[in-house]
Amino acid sequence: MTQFFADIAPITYQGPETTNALAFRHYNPDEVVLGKRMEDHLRFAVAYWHSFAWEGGDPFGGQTFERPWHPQDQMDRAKIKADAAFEMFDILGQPYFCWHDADIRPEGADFSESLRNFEEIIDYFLAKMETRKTKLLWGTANMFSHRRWMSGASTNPDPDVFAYSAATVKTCMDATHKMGGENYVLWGGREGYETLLNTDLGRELDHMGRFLNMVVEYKHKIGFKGTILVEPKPQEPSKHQYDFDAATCIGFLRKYGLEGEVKLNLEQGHAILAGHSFEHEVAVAAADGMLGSIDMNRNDYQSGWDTDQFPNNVPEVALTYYHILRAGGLGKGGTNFDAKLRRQSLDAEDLIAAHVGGMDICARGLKAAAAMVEDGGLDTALRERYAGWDSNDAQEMLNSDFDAIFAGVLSGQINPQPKSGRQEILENYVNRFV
């Protein structure tokens, strides 16, 4: 046991009237929403990288956090970090967590030493998981921080980096499989370009497509039953990322024959960077049957970059979960808090309170979304708006051709008049629930 969270008791649900900063006001894991426990809808996960590996730096300043596991360059401190992490999972009652390889083990002098460190900490995790409820939602590889990845991983102009990437992902998939992980994620990292002056776009995309096919092939070879996910992001750290948004990723997956094998892990902050809303990205993925999992956070709308703050906007969250519920839920996916403290929030209590607040916001959003689903007002509005397409004439038109349609319009039988989209009325409707 560590002393990092020594004075913090397990968080309990105390209801909306409580003033206790370290209590759930809305998240009651056993509350039944649309026939399912709230915990089973939301499937919360803690992001190991932001909660434990991040040291509080930003582009203009270095480390602000001082943790018992700093500096993160020795195996004994990696185990102290794991001890603290699992203590936090217990305090929050977290069902899941997520990691990158570089979050959980120190970098070795070469690949073999890094692998030994990685395998040792995975076994350390497994021993802890034997007596706890917390499971692995997904694992992934950090192929963006070390200088070897400065020109990308699978898209790197150096084939040796492609090989190193493949070996790295293999080890992370093996570990995820060993831990019973329910998904495996590939984030683009530096899979993009800084300038087109030295970039062969076609070749890089083909290499990225082949790499992802190798991932799927290896999944089946080892018998991994989880879902392979890719995560859209338009920029940062590269000037342009090849996985720009949900629609771009769906097109990429179809081009390389992966639409039946890979789904999307969508992040709120990345949606904003791409000029979209989170509900848009979820709806796009759901429309193509590619909604896999979500990273819940928010960006500061004044900053223009990926600030990874904890969510605090119930209307945004409610509309996101509305589309998730209409799509049938998250399945094997979950709600991962890809969010970090502000670099001035130094204390262990801050880390717990941030997750408590985020979980409450998601619970409020889920309940509002469920209430809208049960009420059916938005579904009714959709049916009414598209009712004309349910007629026999409309369906026959879809199966005809331009000449037949032209004749019908020319005859004077068709003279459409615009109808209100009723957007303000629908916005007011949503506000009744949030």
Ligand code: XUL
Second form
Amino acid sequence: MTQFFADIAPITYQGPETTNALAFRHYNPDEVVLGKRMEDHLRFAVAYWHSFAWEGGDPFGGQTFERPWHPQDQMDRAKIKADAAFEMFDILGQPYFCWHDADIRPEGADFSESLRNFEEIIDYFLAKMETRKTKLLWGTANMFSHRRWMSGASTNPDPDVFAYSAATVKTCMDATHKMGGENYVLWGGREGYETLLNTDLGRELDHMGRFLNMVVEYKHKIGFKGTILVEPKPQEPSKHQYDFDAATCIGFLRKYGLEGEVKLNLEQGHAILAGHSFEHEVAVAAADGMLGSIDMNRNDYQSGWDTDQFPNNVPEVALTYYHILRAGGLGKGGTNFDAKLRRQSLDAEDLIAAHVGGMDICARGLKAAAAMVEDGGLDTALRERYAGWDSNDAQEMLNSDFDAIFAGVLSGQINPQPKSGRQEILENYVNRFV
Ligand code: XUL
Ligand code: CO
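Having seen the form predicted on its own, the form predicted in complex with the ligand:
So here's everything in the complex, that chain up top.
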């Protein structure tokens, strides 16, 4: 036992009326929603990097947190960090967590020392997981922090960096497989450019496409059954990132023959940076059967940065889960809190409260979404809006050609009559549930 969370008891569901700041008001894991336990719908995960590796820095100032596992450059302290992390998973009843290699192990003097550190920590995790419910939702490689990746990983102009990246991803896939991880994620941290003046964009995309094909080939070689996911983001840290948004990623996956193999891990804050709503990104992925998992957070709408805050907006979250439910749920994916505390939130209690609040907001959103699905009002509205397409004439038109359509319109049989889109009525409808 570390003393980090010493005074904090396991969080329990106490219902919407409780005044206890560290209790669930809405997240009731065993409550059945649309025939499935809430925990099995939401599949919450803790993001190791924000909750345990991030030290409270921002572009204007360094570390504000003082944790028992700082500084994070020694193996004994990596284990103290792991002890605290698993204590938090127990307190919250977390079903999943996610890591980057660099979050969990100290960087070694060279590749092989980093790998030895990584493997030692993976075994340390595995021993803890034997007696716990918490599983690995996904693993990933941090190929954006160290200076070797300043010009990208698989898109780096230097083939040696491509090689180092391939070796790194291999070790992270091996570890994810060993831990029974349910997915493997690739977020293109610096897979993009700062200026086109020094960038061969077409060549870099080809290298990224080949790299992702190697990931898929290796998945099959080792018998990893999890889903490979890519995570769109339009910019930050690069000025422009190749995995700009869901639609761009889908086009990329098709171009490189990966559409049956790779799905998307969508993040709320990244959607905002791309000028989309989160439900837009979910709906785009779902329409192509490529919805994999979600990173749940929020951005500050005034700052224009990827602020990675814990979610607190029920209507936004409800519409996201509505589209997830309509797409058949998250499957092997989950709801990963890719969110960090504010740098003034120094205490262990802040970290617990942030997750409790995030889990409650998601539970409220899920319940509201499920109520809308059950009520069917939005489905009815869609059916009515597109009812014209149910007719034989409309379906036959899709199989005809411009000349046939032209003849029908010219004869005067077709004369469109505009109908209301009923947007305000539908917004009022949603407000009944959130
Ligand atoms: C960065 C981001 C990453 C990925 C994993 O914005 O979202 O944390 O989720 O590399
Ligand atoms: Co993310």
